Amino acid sequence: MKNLGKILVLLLILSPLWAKIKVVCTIPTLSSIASEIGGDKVEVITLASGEKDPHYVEPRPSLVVHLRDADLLVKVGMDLDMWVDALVDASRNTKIFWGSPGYVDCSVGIKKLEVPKGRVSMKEGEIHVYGNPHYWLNPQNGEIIAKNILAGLLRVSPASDHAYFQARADRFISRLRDKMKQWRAKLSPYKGTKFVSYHRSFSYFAQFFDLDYFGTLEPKPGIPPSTAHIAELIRDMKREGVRLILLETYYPRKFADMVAKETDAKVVVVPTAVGATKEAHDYFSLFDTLTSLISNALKG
């Protein structure tokens, strides 16, 4: 019994350092991402499911139960995902709040697009005062989103698993940076490519593609399709020959298919984020998906 009583007192002593760092991401592409660099090491825990629109979650008990454990919060930033901030603040864990070692904003450091100039109005729709915040799927970014993710987690852990960390997330972007040699490869052909979106989602992936953003089926970001700006694209998409219409996965198919009746174009449904499908699991299978997508789509 004695030799039980320090067997468990050991154990008490050492839980702590055998603990998994606990990591809350508010999307499942920078889970994907904490995954990889974390390793064995963390427990990463998502927010929002990459089927929905992450401009909206509602929000439940559970997640404030999530975020008050958590060792380390990373966020999308840019106004994409404020709807975390009310419930950090009722998690009432200061150690992930703004500006503590367990907060990671992953838009530092991106350059950021669509950044609007003077005063931002209503009237405008849903406007981002950051810019576009979709920067991840320029997979470039993915580099910047891995470095962010290492600093947090290099700030809430041990020293001794620095090297760890650090060695994870060098692997991490020699396997992204192949990857984007492969991905670019795939949609080279096809560079200068006019496409249509239902949402603004698209402007880092068609900087990195080299292909041209040409319109989105919602007149303004997060406003409905109207007859008439539907009735304006369609005759603008005939002048100018536009055939590609990128459908998020989460957005109403009616609008696209009436587009592309009137048009000759193609709808590709395609993946925006990890999750978002379930061939995209993983941060590389969603440019996978994505790139197959389209140049199978633009073959044709």
Given for the second form:
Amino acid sequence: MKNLGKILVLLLILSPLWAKIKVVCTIPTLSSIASEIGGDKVEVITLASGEKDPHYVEPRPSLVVHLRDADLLVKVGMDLDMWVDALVDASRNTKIFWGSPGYVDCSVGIKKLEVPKGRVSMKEGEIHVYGNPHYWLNPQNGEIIAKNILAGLLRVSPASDHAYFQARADRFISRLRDKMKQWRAKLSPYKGTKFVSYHRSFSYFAQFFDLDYFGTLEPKPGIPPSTAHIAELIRDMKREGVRLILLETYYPRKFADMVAKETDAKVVVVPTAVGATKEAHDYFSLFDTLTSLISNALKG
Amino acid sequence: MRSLALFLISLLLALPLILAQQDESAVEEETTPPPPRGSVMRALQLPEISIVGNLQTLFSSNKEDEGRNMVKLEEIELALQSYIYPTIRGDVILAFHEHTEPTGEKHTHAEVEEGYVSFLNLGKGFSLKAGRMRVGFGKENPIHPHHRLYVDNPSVLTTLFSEHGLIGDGATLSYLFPTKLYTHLDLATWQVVTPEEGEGMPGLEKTFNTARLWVSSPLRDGELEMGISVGRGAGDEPVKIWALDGTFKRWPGAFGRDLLRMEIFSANHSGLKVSGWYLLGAHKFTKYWEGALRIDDSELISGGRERAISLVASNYLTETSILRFQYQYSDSPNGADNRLWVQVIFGMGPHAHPLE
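Now that you have shown the form predicted alone, what about the form predicted together with the partner chain?
And the full complex, kicking off with our chain again.
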């Protein structure tokens, strides 16, 4: 009986050594990278589905439970996932409050595109004051995201785990660099190709693959397509010979089809985040899928 | 003895600050992520400033309806919100609206609708809010009118708490249970601000103590929330109110949302018993359009019942700007009425709401 007591006390003392670090990510893309780095030593939970537009996620009480127990919060930042802020406040978990060791904003260190200058208002639509937040669609930024998550894990984990996380992050980055060469080679014949999308989701993607972002079906971010804008876009696409429309999985297809009919463009429905389609189940397969869909469309 | 009591009260008031200071070491950061709820105003150390306007036109068959057949600026809400300490938030919401005196004279009123500090973490799952706020009694009362899915209040809420809802000066101590199921308990005490004397349920104009238990669980691809609220007034014959609420939400498709909500209220004061309920169903068809149906059934304090059915269509121009149409047929002891509201809600700035 005495020995049993000793064993229980020992187990209690040692339990933190094998307790997994609870990582809560706002979107599955970040969860994919966090899982790659964290391996068996972390438990990763995702708050939003990859099938949804990450701008519009309704905070719900059950998500608070995940945040209450989190050691690390990993978010996109740049106001994309600001819906998580009310949940963090409700969680009472100061470990993941802004500025705490468990708070990871993956946009730190990203070279941001389309940062508005001067006065910002809704006249420009639902723009983000910190710039376009869809930065994970440039795989080079995947490396920065990984480094941010690694830094967070190192802050909240015991020193004995640091070499493990560092090695896994190095392996992820090395694999990512190899894959980037493949992805770039796959789309290199189509450098400079002009394309249109529904929302301005592909700025970072176009930057990496040297594609020419011609325009969007939305006249301004978050504003639904108008007849006048669609007519103008059709006219401009015809004039410039734009033949590709990339449509995010969560937006309606009718406007893209309407434009495609008038311009002979191809509509390619593509995932913009991990989990948006079955094929895009992690960060690598997201780009495998994207590059395959686009190259197949342009080949034909 | 008096000094000891004063000392204990002072200690109690200072406790949230003392506990909050214990977390100060946790906010040191080696990287510099931008603050959440981004705003260039952060750089100037100004609070987040936002304005929500509520513009309405009511077409009604009832000639006694105030503001009938005219465009009316119902309310302007000015919100100033900011962290005042790493774990403490301050929220001030000023409301400007037109008020008609019993004499028929109209005045524009500016009032503090809400003004409170939130101690987000007192440790061990506790948090505290103190100041003036919409009382966390039932599901809809704490929600700001511009954030609801319809134009007018459900009849039972107006009957018990007046048009403005139940607002009080007081404090809420909240506890988040360490369970897998979201379980949240609020214990609060209030000096009631609205309903004013002569409005709402008699007996509410004094001290009112409330408790609310809120449980929520994921269910398939949705979420089921249940709540129970109880309230008790002061005095020899205190007003007693209880409420049950249930909400099921699911999010089919990319932008869809289905919502089903019911609240039941029962109040009792000096032999006067009033009860009522409403049922709300809503379906979001696309990112921009949502339809809703609400059925109201409430006893009236003056006697009799009011029953109503409302159909609502909302067009979301942006996250904070909405064009809404609501048709209502109601039947009360005063007769049957048809009403049509056209509402425009326009928002400017980074308006934020706590978890609702």
